[in-house]
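Consider the single chain below, provided in structure tokens and representing the form predicted alone.
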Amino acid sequence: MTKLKLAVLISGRGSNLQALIDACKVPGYPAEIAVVVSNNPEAQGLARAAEAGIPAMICDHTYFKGDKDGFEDALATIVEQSGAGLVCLAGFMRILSPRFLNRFRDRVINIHPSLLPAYKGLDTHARALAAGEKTHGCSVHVVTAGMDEGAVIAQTPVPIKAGDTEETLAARVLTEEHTLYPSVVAEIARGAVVIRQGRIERDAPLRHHDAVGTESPKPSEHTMSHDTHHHDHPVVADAQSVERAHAMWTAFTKATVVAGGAIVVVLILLAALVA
């Protein structure tokens, strides 16, 4: 079976990245992660990728000093070279412009912690609680130049309970995100969901909580596999490699700035460090 290759873009702890990593280990899952890219050299998600043996790269937006076009061109080059057919934002805290999105038209999706179109942007849990909402949730949507404005592919509602705090609500929503995102990716990989000119076309019903609350069976324990996930170019690294990479990144960028170099800085973790 030919699997859909994913490029996962992160900025932080990478819990939704981990959900995708775990899903890709399930026999028959129709996608695989080709590369993980972080704009933050200290993102915890880089260690998750390293532990899973997945190629990971750093493309630090701060190095580009206001040159957003340069940053997005570098980011797009990494994605293109990975051969990814779908770009999954997983806690990626940068707004992508049409310059990037036009290179991957109808191939960029995001997971957002609200029932869009309600509560776009940040602090969604606190805002939902402050508004006295009875239901909150999460959405997977197509990424467009407008913040959280793209077509919604699927949603999972999460009831707000009496006494909920921002933290307790966020934790329950995050649990649902970890189910929803891999499920939507699988449907796209199988062709059951098609993104065409920013619109959603479906050939089969989604197999998870969707906008009307349909649920499908989750994989049973005996279907789970702990085998190492295979890539075209297997790379093995550990958490120490990530730490060494961060130190190398810091030293390199400082030296480059002093020298006045204006180059694209992409640090390839894993492959360069394990010898």
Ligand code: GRF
Given for the second form:
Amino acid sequence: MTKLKLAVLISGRGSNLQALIDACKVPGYPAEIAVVVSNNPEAQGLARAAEAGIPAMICDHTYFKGDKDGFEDALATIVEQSGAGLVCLAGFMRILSPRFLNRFRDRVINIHPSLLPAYKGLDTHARALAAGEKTHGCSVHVVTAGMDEGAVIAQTPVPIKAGDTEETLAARVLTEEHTLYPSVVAEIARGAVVIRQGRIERDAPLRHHDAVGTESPKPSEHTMSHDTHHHDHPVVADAQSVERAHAMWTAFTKATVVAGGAIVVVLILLAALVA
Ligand code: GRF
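Could you switch over to the form predicted together with the ligand, since the one displayed so far is the form predicted alone?
Whole complex next, starting from this chain.
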């Protein structure tokens, strides 16, 4: 069985990452984690990836001071080079722009702690409690440019109990997240759920380009790589190499400006000589 390769993007604790790691260890599970990327060098999830022997990379947005395009291009390169066919956001605290999402159309999903479309954004448990809800829960959805707005793939409701605090409710929802996320990933990997142009199709007849994780996929059709070179292992992009690449790019742009200036000076001198 060819497994669907996952890129898991994290920013912190990584308990959903752990749930995916554990699911991937179960024989017959149709997906495997190709790479874990964190924008936060301190993320606890990085240690979980290391413990599981999964390539873990840091793509620190603070190195790209105000250059969101540069950050997202670096992130996209890491994901593409891993050969992942599905990007799973798991507590990833950066909003991805169309620039990134268009490179991975219909291939980015997220887990969110509420029954979407209710309670998008942060502090979902506190807001659900304050509103006197009877039921809360979690959702896995397609990622679009609007925050927590893409089509919902699956949800698990969690009853709110009398006396629940933000912490007790969050803990019960999190437990459900850990079951929901791996099960949705498995459905996508088996082709039971297909994301097409942002919409969800269930039990759709498999077409060639849906055939992720099936017996005889065409390799190039279930990865997102636009790279013609095949990489068996992702290229390690730790904090230092991201910084180095950034410094090289800055040096290159400076050199281009200097060279351009020199050419203009030479042209002026030539014009003066001719005149
Ligand atoms: C989870 O509650 C998830 O739903 C939300 O961020 C939290 C991440 O937790 N998007 P963890 O890092 O997976 O433990």
